Every structure is written in C-alpha cells, then in structure tokens.
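The chain that follows stands alone, in the form predicted on its own, written as structure tokens.
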Amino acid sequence: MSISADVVKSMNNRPAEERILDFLEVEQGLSEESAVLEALRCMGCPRPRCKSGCPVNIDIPAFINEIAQNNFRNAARLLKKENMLPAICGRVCPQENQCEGLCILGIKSKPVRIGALERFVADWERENGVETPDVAPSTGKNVAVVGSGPAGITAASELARAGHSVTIFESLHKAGGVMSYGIPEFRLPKEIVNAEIDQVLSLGVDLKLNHIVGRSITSEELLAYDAVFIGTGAGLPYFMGIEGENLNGVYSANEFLTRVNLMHANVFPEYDTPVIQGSSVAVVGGGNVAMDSARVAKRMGAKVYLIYRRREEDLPAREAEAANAIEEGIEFICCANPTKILGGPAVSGIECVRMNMCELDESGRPCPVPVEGEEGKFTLNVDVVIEAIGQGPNPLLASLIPGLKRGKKGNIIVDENGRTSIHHVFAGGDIATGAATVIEAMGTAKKAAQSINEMLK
C-alpha cells in the first residue's frame, strides 16, 4: 500500500488490535506538554496563510500563541469567538487540505498540527470549566433554524450571540445531524458532540426534537418567523443502479451508520434495531464515509473488503482515515467496480470488474475504464454490501415551502450570502452546496447567519 507510514506514526492512536474490539476513540490527543511544544513551532507569520484556509475564520496564530504561553483559557476564548464546535472540528476537519495545508512550515518540514491543538484546547476547557460566550441584548427578533447538524448549530450559535431568539427544529430524536448519526463514535465520541451542542443551547437557543417541517410545524408557521435558516444536510443516498441492490443485506452507508450510531444496532438484540451483521462485508466507495462504514463493520466482527474504482493514491478520503483502515485490517481492492450483487433473497456475493486507468477527468484523476473479457471479472463471497458512493440533498423539505427555488439535484439555490428565492429565508451547508465537509457546512452557515443579522438590523 502507498499510504505514507509517516501518517500512521504521527497519530497518537490506540493499538489497532485493541481498538477494533470496541467503539472507543482511536486518537488520544495531545498532552499539555506536547501541546505547548507543538505551539512553539508556530512562526507567527506576519501574513498567516493558515488563517485564510479556515472556512470559519479562526485567528489561528493568536490561539496558538496563547497555547505556547500556557494560556489555555484565553486560547479557548479565541477559538469560540469564531467557532462554537472546536472539539468536533479538531477531530474531523480535513486540516491537511485547509489550514495545515497552507502552513509555511509544510514546505520543507511538517506543518503545525493546528487541528490537534484546536482539539486540545477544547478538551482542556471541557475538563476545566466551560465559559459561555457573551450574548448581545435581545433584539426582539425570532429566527427559525431547520436542522441541527453542523450548519444549523453554527447558524443558531451566531444568531443567538447577536441577541436574536432562536428555535431549532430537528426531525430526529437526537440533535447533531451527521455529527451524531454519520460519524462513528471511535472517531467522534457522542459525549463530545452533546457537550458542544449543550454549549450552544446555553446561549438561549431552544431545541425542538422530533419536529418535522410540514407536520409538526407547517410551512406557514415557519415562514411567520422574522428569518428562517435551512440546514437540513444531504440525507439522500446515491446507489450504483446495478442488479441485486434490492436484496436483503444491501445498505446505503447512511442507513448503516445511522442504525449503528443512533439505534445501537451494533449491540443487537439488546436494542431492537438490527442490521445484518455479515461475516464478510463489501464496502463500495473511497471517501471518508466509506472508511467509516468499513471500520464500523470491522468492529462488528466482519472480514471487510473496500472496493474502489480508482487507484489508492486517488482515494478521496483523508490519508489518515485510509491509514487507520489499513492498519485495522480492511482489505483494499482498488481499480475495481461492482457490476452485480448476487443472491436471493439475501446477499451471497458481489461481482466486480477490474478497471484500467485512462486519461484524466475533470477532477484531475484518471478515468476508470472496465477491462474487457472474462479476465477482468472476479467475485467476492460476501453477505453484506454497503454502498458509500455519496449522497445529495433531500428535496422533501424544499418542496414543502412554496416559492423556494431548487436546483436539478434538489439543492436549494442560494446567492453568495446564503439567501434563497424567498427574501427572509436563508440556507447553508449540504442542502445548498451538495455533500461537503463539516467545516465547510459551518462556513456557509456562518456567512448566512451574518446576512440574516444584517437583514434583521
């Protein structure tokens, strides 16, 4: 495998043979001493490129300088000035493509571990007493936020701090969106998600769970608010469209991870929300969600294959997540693509074809072309197939609000400020942009919240 060994060595992980037996967090974080030493590596650039790589505009050199001086409390204040979810972002943001990717030290050496430092500060504050940021005097304006994922929570926190009365409507029984139902516990512990959501609620935000727009609250009632922010994410899974996808034992990654994360399917029959726990599982895809699905299936006792149609170096997943999956015993089958799921009524195998790499496509990666003839075909004996090939905006909510313009893929059309075709309705995150990262969703939500605040003024 070509995944860099340095990536694995740089992570303070629990041993693979130990961690595949449970859902406890893999990465152990920095100690106070190591955090200070890492912060001292920062050069304090007069024109910090790292800051421009942060979608939520954290003053990165400033909070790192506070760590270097052992002022962890001040570092936490600086972080939360721009981001109320630092412990989450420190764990799941693709820093290597954003702030750390622009660190000048990375040109000849290793960049400052900005994500690890952000996580350290957030964890330190949680263990040593959390401070609630100041809230502006009440404006008398009421704002509805639909969805409690990273976009909704970010918009709610920004608007509440500006003095507006904010109500979040969440359709599920648990807040957090993808942070709760999508990302596995071993990568993002739910106690971390709950703690940071509680901080946002402490700003005076009202959270209404099990509230579905169109039923629990009508579109007319929603539009009666002074402003509305929609951040319902991308919950519509994509499928390959091959024969056999209707067999028992075929899951979208969305369903599989939701059942395990929110419904405790990994401890069936203690909880009556099972998934078929196969002895051999095929996960199709190469992104972070595919890695999450494969690593969850491994912890549920299966032999796991990850099938990806391009080369290993083309994997869209974070290198660290791919390295973790390899270390945990996931077998990568690259340059291959499923053509048929075998069995009836349950899955018994998956038929695949080898792929040749040809000229580059629009993404800059080689375009895969099937190998012709019988020599390109092979079959894996599996009893569960998980499709993790992406997802898009669920068009249901948008269709319930008259006058709300949507794109061809069901996304809500917004301008550069997050405003929709309805003057006082804004949107951000995956429902507007399509599937993206947690921090990118937060960035668009923050921009929309700023626009809402200006409008309400």
Second form
Amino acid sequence: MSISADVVKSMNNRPAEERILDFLEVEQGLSEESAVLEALRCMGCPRPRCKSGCPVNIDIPAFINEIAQNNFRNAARLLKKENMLPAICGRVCPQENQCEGLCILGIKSKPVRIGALERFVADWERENGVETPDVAPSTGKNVAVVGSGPAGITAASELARAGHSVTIFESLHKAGGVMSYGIPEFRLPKEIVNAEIDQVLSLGVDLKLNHIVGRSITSEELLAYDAVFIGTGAGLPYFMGIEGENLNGVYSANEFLTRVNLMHANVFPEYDTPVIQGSSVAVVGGGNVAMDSARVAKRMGAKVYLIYRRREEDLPAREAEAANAIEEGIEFICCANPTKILGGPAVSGIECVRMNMCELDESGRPCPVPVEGEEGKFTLNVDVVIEAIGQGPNPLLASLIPGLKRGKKGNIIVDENGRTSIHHVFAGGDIATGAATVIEAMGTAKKAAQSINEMLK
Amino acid sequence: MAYTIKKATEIADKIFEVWIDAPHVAHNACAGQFVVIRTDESGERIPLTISATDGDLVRIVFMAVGKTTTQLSDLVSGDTIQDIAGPLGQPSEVKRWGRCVVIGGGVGIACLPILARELKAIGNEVIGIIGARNETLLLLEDELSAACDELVICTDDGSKGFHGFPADILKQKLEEKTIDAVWIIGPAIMMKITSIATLPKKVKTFVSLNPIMVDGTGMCGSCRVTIGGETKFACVDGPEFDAHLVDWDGLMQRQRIYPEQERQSLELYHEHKCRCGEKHE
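Having seen the form predicted on its own, the form predicted in complex with its partner chain:
Then the entire complex follows, led off by the chain already shown.
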C-alpha cells in the first residue's frame, strides 16, 4: 500500500470504527496547550517560505508568533486581515502542497502544522466572541457578486471592507456553494461554514438567495452595477458516456453529495429529499470529490468500492483524504475502469476492465491502457454508482451574458488581474480556472476583488 | 427569506392554483420556464412550470399527489413558502410561426395560458386543445378560450366536450389546415402518444419534459434525458425539446426512481396532519 499510515497518524482523528457511524467531524482541533507548543516550533524565518505558498497571503509567522505568546485575539485579527474564512481554510486547504509544504522544518523533520493552527485560532475566536473587521467609509459604488461559494464570499468580503455596497446573487436556497452542497459535514461542519459566511454578511453584504443571474435579474441589470464579480464555480458534472449510465441508481457525485449535504437525504424521511441507500456502492474517480462521495456512502451503511483508472500513487486526492478513506474501509480498486453499468431499470452491477500502465502522458503520469481480452474484465455487484470524474465550469450564466469571452472548456477568460472581456466584469474561482481547490478559488477571487477596488478608486 | 402566498384555490379535483409573491421570478418569466420551490426547511426542491404572472405574482398549478404538492395544497392566502427560485430553463421558442396548436393534458393544461398569450401577442393564430379524464379534472377553460383563437375541450369519458383524446382533434386539425408548430404538455405517456400525430407531416412539435430535478441549474445531472441520442439536462437545455427526438422510455424510467420513498413521505405527512388535528402547522 503506497498511501502512508504516517499521514493518518499525524492527524488528530476520531477512530475510524466510531466515525463511520456518524457525520460528525473526523479531525479534532488542537487544545490551547498543544497549539501554543506547536506555535513555539516555528522558527520565525526572516524570509518565510510558508507565506509565499499561501494563495491569500496570510502573514503566517506573525499569526503563529501571536499564538506562541498566548495572544489568540491578535492572531485572529492577523488571519482575518487576509482571509475571512480561516476556520474553513484551516480544515480543507491542502497545506502539504502550500504553506506547510514549504516550511523549512519539513526538510529535516515535520513542518509546523500551520493548517491546524489556523483552524485553532478561528475556532477559538468563534467560541470567545467574533470581532467584525473595520469597513472603510462608503464609496457609494455598487458591486454585484455572482455566486456565494469560496470565490464569491471572498470577493464580497474584500469589496465590502473597501466600502462598496455589495450584493451577492446565489441561485440555491443556501449560501456557500461547494462548501454547502459539496464538502461533507464530517470534513467541514456546516455550522462552521454558516458562521464564517455570517461574518462576511455582517460587513453589510446583501445576500439574495434563489436568484439566477441572467434569469431572475437580466444581464442588463447585472451590467448596470459599477463592477461585477463572477464566481459561479465548476458546477457542470461530467459523465463517462458508457452504457447503462441512465439507469436508476447512477448519480453524478454532485447530485449524490447535494442530496446528502444540502438536502439531508441521509436522514430521510425527516427531510423530504430521498437518495437510494445502496447496500453496495461503486464510486468512480480518484479525486477529493470521489473520496467525499465514498466516505458519505460508507456512513450511510454501504460496502464501498472506489474504482480509479491509474495507480494508487497517482490518486489526485489529498493523501490524507485517501488515507482516511482507506482507514474507514473503502476498498480501492486501482488500475481499473468501468465499461458498462448493468441492470434495468435499477443498477445491479458494474463491468470494469483492468488497466495496464504504459509510457508517461503529458501529465507526467503513466497512461492507462485497457487489458485486452476476457482476462482483463471483471464485474462488481453494486446497486449504486457514483461518478466523480470531474466537473466543468457552469455554462449557464456565462452563456447568458453577451460579450463575455469563454475558453474551449467553457471557462470565462480572464487576464492576470481577473478582468474578463467586459471592462467592469471580473471573474475568479473555478469558473475562470477550471476545477481546483477552495483556497485557489479564494486566491483568484481576492486578486480580482483587489483589481475591482483599484478600478473603483 | 420567505415568500407569501397571495391566493390559493382548488380549481379542479385535487388541482390547485397558487399565486406566490416573487418579483424576482415574475418580472422576467417567459412561457416554457419553471420555478423550483421548497415549502419549508426540511422540504424537497421540486420544479413546477410557470403558469402565469401578474405584476409581482407567479402562478403555479399542480395536482396534490406527493408530499410536497399535498403540503402546498394545504396552504392558504397569507401563508409562506421557504423558497422559490427562477425563472429557470429556456423560454419556449416563441416567434411568428403562423398557425400554432397548443395542447394540454391534465394538469399540463395549466402551462398553456402564458404560452398561448405570448404566441398570439406576436401575431400567431393559436388553436388550443385541452384534455382530461373527465369534466372534474378540466381547468382554466375560460382563461384559455380568451387566450386562444379557438379552444377544443376533450374528455376521455365524454363528460364534457369531445369524447376522446386531444390526439384525435390534433389529427383532424392537421388534415383540415396547415399547422406550423405544435406544443404538447402533459404526462409523459400522453406527450409520447400525441406527438406521433405530427410525425407524418413533420410538423415542428415541442414537449415540456418533467424529469426529477434537484438544483434546476445544471449542477447535478439528475434530469438528464436523451434527445436524438445525445444527453441533455432538462433544467438548462430544456425543459422543452423536439418531441420527435425524445427517448420517452428513458424519461419515464427515470421519473420512477423513488416510488417507495414518495409513498412513505406522503404517509408520514398525513399521519402528522392527523396528530396535529388541524389543516396545517
């Protein structure tokens, strides 16, 4: 097994056999004592490498120094100066590839646990009284933000703090985007998402739910704002295009996760939205969304297979998430690809082919090629199939705004400042970059919001 | 945020019209579009076609069959629902076709007024055909006779109007006159069978598909339908499609994913209502 057990050990997780029975948070936070001890490990480098790895430019050594001195309040102020969603980022950022991956201590031993410290400070503030950051005097300018996911919320907070009057349009009945419908409760409790979004709203941001831009408000009404930020995300689910894909019991990961996370189908009939409770579930894909889907299905009582076409070491998911999934009893079937979903009208199985790894492709990973003949084929008996093979930019809004230039994959084309082909319209997050992480979306949104602030001066 | 019911009436047997105060939907709604509503915090998101608008108000018409529609039917003027999102979906292809036939079956009749008015407003001749199992299930006859140049009423049992199906009248009209476009809105099986009539003369025929949806904005793929061999999402690519390209069996199969859960949900709601001893909470 190539996923290292060390990754799991270094986390402060609830035992697997206990946590698979509920949707409560898996990773537990640091106590005050351990947070201070961890903070004291930071060397306070004069030219900190960690900071350059942070997409939202948090002054990492400075906030850690405050923790080390027991000044949690100051630490919170420093964090929120750059990032209004620290409790979320502390939980879901891939720190191993960012700040922690660059920490000098990591060369000889373990890096400072920056993510855990960020989370600690944010949780501490939430429990000990939240301070609303200062808002600049009103500029009299109106800015529209489309979408209330990580990008939209980040842009709204930057814009509101600069004194603009900000209106967020959200198509769903709840704010948060992927943080509400996508990432499960056990990885990111909704209470925390709600609390951080409420902090941004308390800056005076107006949130309009159930509003579809281009429909509920027209593109002319949208373009009448002094500036517009679009952060509509990567909401378009891809399907494999194999036989049997429309059988009852085949879900996109987006649908499955939305039914459970946003609509609470896991506690049907207390909530009205149903989902098929599979006894045996196949999740297709190897990213974080696949891990989330598999772990949700497991918590609903199913035997879960995860089918991934490359090798285990090629999994695009965070190593920690894959390790968590393995620990929870998800059976990984790597080097395999589904060819057909069996059944009618309900799913009864999934036919797969084993894959041989050949020469490296353009991504630097070995190219998977199906094994010829009968020996390569196998079938799993499953009653639910969840496809988590990626999402594209949500095409709806962009197609409704004339003059907005889009790339081949449907993403909105932006320049280095986040500006689109329309002068006062900016975009950030997955709609501009293609599917990425929460923090990358926040980074591009922050950049775009700063460009808007600059333009409106 | 909650949205207020301004008027709620039973207009036919178990069929209700509800006017909801939702300016964000009403102001830009077009024929063919729909809303997604959620009655309360624990409610399901369900799509309903927009039947008419009046100022800030949106009218939806539905038959009380499942939990959500039964709960909606229990609401009275002044009550609220938690959410209404829209208008969603592509508007109907309203242009100068010439002579159009709009056909409604059962509760699908409710989708016709807005469509007939839009078609007529730009100079089309509009023939309406509406059908139901019997007289007690017919609706909006007066409104439709005003909106159409001609309205033909059919019932399966002959209790009112022509004794037979809208498809019979459609065939007759196709023989008598040149028809340039046809809309058929109703249960899937009715749309499937009725649309066969326009095949020989290849008359452009639209149907409004109603698969199960969740978000209604193209994010989940629950409403995927096969149109001319291609996968489309009814919520953003439709809900109206060319009738002659629809994979009807696929659609009907995917409409029946949760029969057991739907039954359970409704039973629980009835039980709860009995325990509370009143019409609504």
